[in-house]
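Single chain ahead, by itself, as structure tokens, in the form predicted on its own.
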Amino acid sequence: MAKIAVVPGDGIGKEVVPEGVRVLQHLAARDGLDLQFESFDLGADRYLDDGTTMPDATMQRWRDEFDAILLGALGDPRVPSNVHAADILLGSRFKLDLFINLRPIRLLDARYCPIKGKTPDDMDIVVFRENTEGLYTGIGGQFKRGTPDEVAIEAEMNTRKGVERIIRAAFEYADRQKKASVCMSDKSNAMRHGHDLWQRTFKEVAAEYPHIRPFHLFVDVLCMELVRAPEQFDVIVTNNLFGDIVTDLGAQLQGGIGLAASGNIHPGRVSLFEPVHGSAPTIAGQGIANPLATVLSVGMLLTHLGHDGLEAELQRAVGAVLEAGQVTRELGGDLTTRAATDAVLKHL
């Protein structure tokens, strides 16, 4: 049996994880998948009603009896300070040590994709962005707040450690996958200390897979090669910065952030499997949001549990439901968020 946390969160989240949980329930039922669900009240209602963010005891359960959690959006206009996202979030992510977030950047129908010219074989990318140091750890400061003369230091950690495990996990599912390349993105040439370490490292690295050809690219031609050329990557690793940003930018070559997916990966250990398209209050309880976010996250999830062969099922299905225009308004159709995923549960 494997336990599933279920946070719908705030915004659309609300809508698109029941419709993540159908998915599930109808894979379940259909291949004898033993999956127990059970949901959390985590978010801003919850916040807001009695100031709670992210209970320890929570937090531990997850640890001790959960394999994954599904996720859905945070944030929310009545919490500006959003910091019952970052409890539940960045403190699941590091709390958690879910070092890896794991981010496909994969084209299933070519009409997405603002490049002319590029068909789904050109854009199969997974990115290793590191999720449990560098920028995001929240260390540095602010001096003389409020004055002229103030000044705020925001200050990048990166150890052995931390470098070393997001690079091997790229390379080692390089290995596993057969892919040809891993590329790493840094800016080293300008960040000479912490970076350098990232290149030290991969270069070790590196060299124990002598059949995947390593190469380099600091993050600013990365982001103007994945426009120009998607095609010449197969595995990218860099930092948590950069990794946030340039999924994001591969997340509009595949069509848009409403089909993308990620996961907060430990492996052997609970993780977390989130849609990324945030919460979109402007829409939500409108019943138009987009699912295929969360259906191609729940096909990561299900990987991560162990079930082979079903996150391809439900990347064709995906594939399928796009090809027929049977989406929401945002990618062009007029489908309610339940239809689509009638949709997708009827091409599977």
The other form holds:
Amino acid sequence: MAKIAVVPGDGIGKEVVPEGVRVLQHLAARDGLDLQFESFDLGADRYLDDGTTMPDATMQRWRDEFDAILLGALGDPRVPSNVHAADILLGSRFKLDLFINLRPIRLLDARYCPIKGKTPDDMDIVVFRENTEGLYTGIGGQFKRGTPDEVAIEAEMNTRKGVERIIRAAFEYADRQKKASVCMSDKSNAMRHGHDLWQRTFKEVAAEYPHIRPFHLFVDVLCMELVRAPEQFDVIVTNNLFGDIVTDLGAQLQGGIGLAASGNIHPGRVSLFEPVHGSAPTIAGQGIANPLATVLSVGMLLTHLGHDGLEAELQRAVGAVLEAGQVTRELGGDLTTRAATDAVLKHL
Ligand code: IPM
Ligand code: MN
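What I would like now is the form predicted together with 3-isopropylmalic acid, since the data block earlier showed the form predicted on its own; can you produce it?
And the full complex, kicking off with our chain again.
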């Protein structure tokens, strides 16, 4: 039995997450998987209602009782500070130690790629974004705030343990999936302390995997190269902030943010899966949000639960609906969120 915590969250999260659950239930019934769902009322409504962002007791239950979390999106114009999103999403990443943010950049249908002439064979990349340190820890401070002499410091934290485990996870994945190369990206030409640690750690870990070609690109060059020749990449490993930026670039390369999936993973422990897109308040409530990023995230969730083969099947099904043009508005179709999911289910 696997227990899945369901957090629709805000905006279109409330529309796409039920579709993700529907896909999971369909596969569970078909293949005899024992999946149990429990829904959690967390997000802007709850915060505005009673001030709750992320209860410690809930975090503890996720850690002790659950195998996976399916999250929609967080963000609401009524909560400009976004404090609930930080507590729920960043809180889960830190407190559950979800050190791998796994974000595939996979082109499923050439028509949706903004670079001319690229085919699905040219773009099958997985980004390993470090997810628990870097510039995201909040370490730093403000001094003389609001005065002309104000100083604001945001410190980047890089630990040997943290850098090594994400680099190792990238090589382990490349090894398992028979990928040819791992590209590490940093800014060690300008950031001489933390990124020197990345350089040394990358060389040491790479030496343990002589059959995988290691290479390095500064992150600015990586952005250029991803657009110029994505076919040169198999696995990319980078820090938290660079991974955030590069995977938004990657989301567009694969056909838009509506197709970008992600997993916040600690192997062997409860892990969180979410579409990369946000809550999209301008289209929320209309039933037109694209469910495909959630469907692909559900595929990653199933892989995490050990159900091999289903993620690839979901990818093929999403590829088929893209090819058939059975898609929502932002991809040029006219399907509703629910109808787009139905189209996927027909291909399973
Ligand atoms: C993401 C988001 C988050 C991040 C924000 C909401 C803090 O952009 O998951 O990519 O920067 O990690
Ligand atoms: Mn982001």
